[in-house]
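Single chain ahead, written as C-alpha cells, the form predicted on its own.
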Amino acid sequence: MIELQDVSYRYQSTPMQDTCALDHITCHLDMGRCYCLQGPNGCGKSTLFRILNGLSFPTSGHYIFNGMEITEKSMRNPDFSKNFHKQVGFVFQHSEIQLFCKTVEEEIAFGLQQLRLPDSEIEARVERYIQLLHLENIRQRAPFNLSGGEQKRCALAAVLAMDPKVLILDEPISGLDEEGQEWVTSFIRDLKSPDRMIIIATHQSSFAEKVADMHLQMTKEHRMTFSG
C-alpha cells in the first residue's frame, strides 16, 4: 500500500546551508498492520508524516501510494488530490488545531459534506461515530471548549467517518490522563482490521508495545530501522 523508495528530504535552514531531515528511507508498509514510529526529537518523524500525508514531498526518491507516485505535480490535480486524501486520515498531536466547526456533530459531518455524500449517508455516519467515540453528551458543544481527551475523540471521529484506508496518528496519547490513555490504547486495538493500516508516532514505549505489529525506529541520523 505504501512504499518509500530511497526517500530523502532536505530543507534550507539558513540562506547558505541545507539541513537533512530524512536520509535515504526505504520501506514497504502493508495493509492490516499497525506500525509504531519512535525516535528522538528532531529525527524526522514529523517530516515523514508530512510526506505520507502529501503535505511535503521528497527532495529525492519516490513515495508510492497504492501504485501511484505522490508528487507535488500530481497533488496539484484536484481529482487526484481528493482521491488521495479520501484514503489517508491524519490526526494531529494537538487535535484542537484541526477542529474548527461550531459543534461536534458539524465537525464530523464537514469532511463528508466535502465528499458530496447523500444527506442520509452523512447523518448515518455522524451518528455511528458519535456512538463509537462516546460523544453523545457533547454532540452539540463547540469542539474548542472540550477537554483534551474529548477533542482527541472528536478529531478521531471526524477522520474515521471518512473511512480512510490509512490512519496516521501523531502522539495519540500525549496530554491524556491515565484513563484517557487506556481508552485510546483499547480503541486502537479494536480499530485493527485487514482493510486498514495504522501508523502511529509515539514517545511512549509501553504504549507502542501494546498496539504495534511492527516497530519503526528513526535514528538521530534521520534513518529508519525495523523490528517486529
The other form holds:
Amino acid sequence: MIELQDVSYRYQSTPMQDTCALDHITCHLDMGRCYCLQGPNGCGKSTLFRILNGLSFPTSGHYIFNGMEITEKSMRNPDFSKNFHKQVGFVFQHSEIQLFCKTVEEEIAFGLQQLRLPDSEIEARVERYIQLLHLENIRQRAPFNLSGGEQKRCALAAVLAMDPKVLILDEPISGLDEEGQEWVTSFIRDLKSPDRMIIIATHQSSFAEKVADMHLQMTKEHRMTFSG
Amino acid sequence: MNMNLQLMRLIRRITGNDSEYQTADQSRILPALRLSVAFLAILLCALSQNAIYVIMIIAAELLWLSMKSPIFIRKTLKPVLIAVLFCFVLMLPAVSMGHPRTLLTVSMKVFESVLILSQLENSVSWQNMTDAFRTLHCPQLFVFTLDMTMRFLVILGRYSNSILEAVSLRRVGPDHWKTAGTGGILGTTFLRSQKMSLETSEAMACRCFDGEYRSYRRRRFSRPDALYALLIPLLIALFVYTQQAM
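Given the form predicted on its own, corresponding form predicted together with the partner chain:
Now the full complex is given, and it begins with the chain already shown.
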C-alpha cells in the first residue's frame, strides 16, 4: 500500500547550509497493520508524516501510494489530490490547528461536504461519529474552545468520518491525562481492521507496546530501522 | 405598579429572554432574517426625510430592549451612547451655523443605526452571523475569511495573553524591559499567526478542501421566522406612509 523507496529529504536551514531530515529511507507498509514510529526529537518523524500526507515531497527517492507515485506535480492535480487525501487521514499533534469550523458537528461534516456526499449520508455519518467519540454534549460548541481531550476526540471524529484507508496519528496521547490516554489507546485498538492501516508517532513506549503490530524506529542520523 | 411588573415578566417569558445570562445562540429567529431586517431598517432610516419615522423605529427598538435583562441593556446601550456622543460633538458646529435640526436628525439616525447593530451583535453569535452572510449569498471567500479571522482572533488573543502573563512574571528590574516586552509579544504573535495559518491551510487540504465553503444543517424557515418577516413589509409601509405625510 505505502512504499518509500530510498527517500531523502533535505531543506535549507541557513542560506549556506542544507540540513538532512530524512536519509535514504526505504520501507513497505501494508494494510491491516498498526505501525508505531518512534525516535528522538528532531529525527525526522514529522517530516516523514508530512511526506506520507502529501504536504512535503522527497528531495530524492520515491513515495508510492497504492501504486501511484506521489509527487509535487501529481498533487497539483485537484482530482488526484482529493482522491489521495480521501484515502489518507491525518490527525495533527496539535488538534487546535486542525479544527477550523464553527461547531463540532460542522467540523465532522466538513470533509464529507468536500467529498460531495449526499446530505442524508453526511448527517448519518456525523451522528455515527458523534456517538462513537462521545461528543453529544459538545456538538454545538466551537472546537477551539474545547479542552485538549475533547479537541483530540473531535479531530479524530472529523478524520474518521471520511473513512480513510490509512490513518496517520501524530502524538495522539500527548497532552492528555491518564484517563484520556487510556481511552485513546483502547479506541485505537478497536480501530484496527484488515482494510485499514494505522501509523502512529509517539514518544511513549508503553503506549506503542499496547497498540503496535510493528515498530519503526528513527535514529538521530535520520534513518529508519524496523522491529517486529 | 405590581401589575406592570408582572406584565413585563410575562412579555419577557414570551419573548424567550427569561435567563439573565441568555447566550447569543438561543435566538429563535433565523440570523439571515434578522440581518436583513436590521439592514432594511438602517437603510430606510438613512433615507427618511421625516423624523417621525426615525422616532418610531427608535421607540420600537427601545421597547424591545426594555424587555431584556439589565446586563443585555447595559451591553447594548454602552456603544450606542458613545457613538451618539461622538456624533453630537462632531455635529455641534452645525448649531452655530444655524442648522440645529441637522444636529438632532443626524444624532437620532446614528442612535437608531448603532442601536440596531448593537442589539444584533449581542443577540446573534458570530458563528450564526457568518452563516447569515452565507444564506444571503455573500461570496464564499468573504464568509470564509470572516470565519477564519474570528477564529484566529480568539486563538491568538489567548496566545498573546499567555505570553503577556509569562512576561509579567519575569518582569523585574528597569522599566525599558516593559516596552521591549510588548514588541516581543507582538512579534511572536505575528510569527505564530503566520505558522498557524499555514498549518490550518494544510489541515484543510488534508480534509479535501477544494475552495467551497458550505454550511451544515441550515435551519428551516419556521413560524416565528414568518412572523418576524412581516416586519419587512411593515417597515416599508411605515416608511412610505411617513414620507407621504410630510
